[in-house]
Amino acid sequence: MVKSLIEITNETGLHARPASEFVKVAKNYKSDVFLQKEDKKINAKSILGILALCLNKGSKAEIIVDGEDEGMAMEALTDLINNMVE
């Protein structure tokens, strides 16, 4: 299991379009992917779960990946978050 703390830096936060992109990338991997904000942990392969976290600019959350390809999944997901411009 790998974990990484992220901060949402894009102006509009993780709204529908970037959340959809996050889910799309997460689904490319066999590992289980979760996002946790404070005490709320959701399946990050669900766009509704991501939207329910209300990740606005400046929000901090933890990406948790568990499975056979967890390293590659974590790298792809953190790169996506760090390079969001929308």
Given for the second form:
Amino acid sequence: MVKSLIEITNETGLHARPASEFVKVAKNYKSDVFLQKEDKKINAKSILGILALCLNKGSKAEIIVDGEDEGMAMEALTDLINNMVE
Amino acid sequence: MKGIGASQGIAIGKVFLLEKVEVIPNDTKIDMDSVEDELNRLEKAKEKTKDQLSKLYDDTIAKVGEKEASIFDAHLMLIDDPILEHKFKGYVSNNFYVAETAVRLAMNEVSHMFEELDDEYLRERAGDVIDVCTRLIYNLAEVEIVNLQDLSEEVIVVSKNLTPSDTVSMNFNKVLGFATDMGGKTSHVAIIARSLEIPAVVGMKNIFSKVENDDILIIDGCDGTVIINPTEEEITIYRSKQKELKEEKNELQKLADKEAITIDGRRVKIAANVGIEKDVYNALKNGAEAIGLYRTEFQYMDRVSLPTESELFEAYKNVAVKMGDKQVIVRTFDIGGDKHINYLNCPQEMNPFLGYRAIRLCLDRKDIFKTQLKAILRASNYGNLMIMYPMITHIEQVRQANEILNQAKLELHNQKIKFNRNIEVGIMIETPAAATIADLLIKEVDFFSIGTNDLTQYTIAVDRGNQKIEYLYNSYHPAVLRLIKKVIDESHKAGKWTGMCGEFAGDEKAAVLLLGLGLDEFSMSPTSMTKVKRIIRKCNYSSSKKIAEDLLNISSVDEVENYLDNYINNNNLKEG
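The block above covers the form predicted alone; next, return the form predicted in complex with its partner chain.
Entire complex below, previous chain first.
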């Protein structure tokens, strides 16, 4: 299992298109992907889960990936977060 | 019955009631042994739902556009969402509910969760969850989802309301017209109907409960009349009206590729006002020589955050390419007033039309403005674009806006991105202040475009939405006419030109007068262009000038209108 702390920096936050992009990328990997904000942890392959987490610009959260391709998945997801501009 | 005529034309035909069926809740429980079967049934219904959604997505991309289709892509993601999936399965496997009930319970739970959140965007997502789950329930219950794709005969669609997902799946070849209980002139159904040139009457309040399938209906989208089960005589009357309209339309269509030139050789430009992509198609079909007003507000609406430079660029480029070498005047966004955008967090105002809107907002939020200007500049490399600033009252606003434009140019230059360095810049004249100092403003810009809707509202100080005083709103008021004259004259003195992009420009009766005042470009909704062209082609410029001069000295609005009505009738200007 790998964990990585992220901060949301794009204007929209993890909503709308950025959120669905995140789900699409997460689904490319076999590993389980979770997002945890404070004590709330959700399945990050669920758009509903991500939306309900209300990750706005400036929010901090932890990406948790667990499974055979966890390294690759984590790299792809943190890249995505860091390059979100919208 | 009377409603609001939202799209011109007459339709006579059978009623097709677009009814949304309710699946009756079923709380029966299943045996422990049938859990597996029930889960299989759920899985099959899900697959069916996904197929429908994919098809809707593809059809919408093909027929309407990618932006409109994206909703079905979102639905496709929802139907596979692990949270919903987990809840569906839980209600079946642990609580032994039938699948329909399981889906309904999950739907309620999740949609309530979103409805309670303090965020408008998320509350709307609750609607998506309900939409998708309802579709799934229909498929489980094997209730046929009314599919307007398969209409077998020509019908008039009657509904309480029509949503985008109702209309995208419609086979428009079989739809003669629309009549709905809800909606106004700018509602979704009205816009769709106009762009497809199908008659529509909206805001009927209770037509849905008054008619049945196969009733015969006449709808007149010009004046909003609807007749249920008309007499033979009424049908005959409307058939002949319909024929007249159709003949007129055919006649007018012949004018589409002709020039707007008077008998004595004065040539003016007939241009279109556009907002959405479909308008550009209609503009070209009806012979637009230019786009006199490209409204750019739509790219900012119905979303949760600002559009990016590349999104805007793509939209502008698209229009620029479609129009080729024809000029396209891009008006920078006119937000504020009655067009409120949530994510900009603009405070509520007592007098929004006198408040923080258009160029005032742009010069305050320079970052947003510069992004738009850069997008327009980038697109200027692909066509013949011009820029226009709205709501100018002060000369400093023009200078400041141009300053930001220069910064935008510099940034693009440094990024080595190509654009038209000599892009022309104009302003909208829609305040009495701007009209009065037109002689000073023209020194700073390349052209003017008169926005008569606001100019009339501000000159006469009348709120069009207030029913008690809306009768005062009239662009034939001599004060408005004199301002129009001043603006045109000042631009000509400076060797420049003036267009008009308010509703007045598309008013057949006003055409003679505006021609006489020297207007160079008439920009209007695409469907009015040929009518105005017809009048201009029958006019004499020198006599129009005299008429305009006379009318500026008539003090009463009624007299001005009567004079023009008589002139048009006496000279048969409206005939082919």
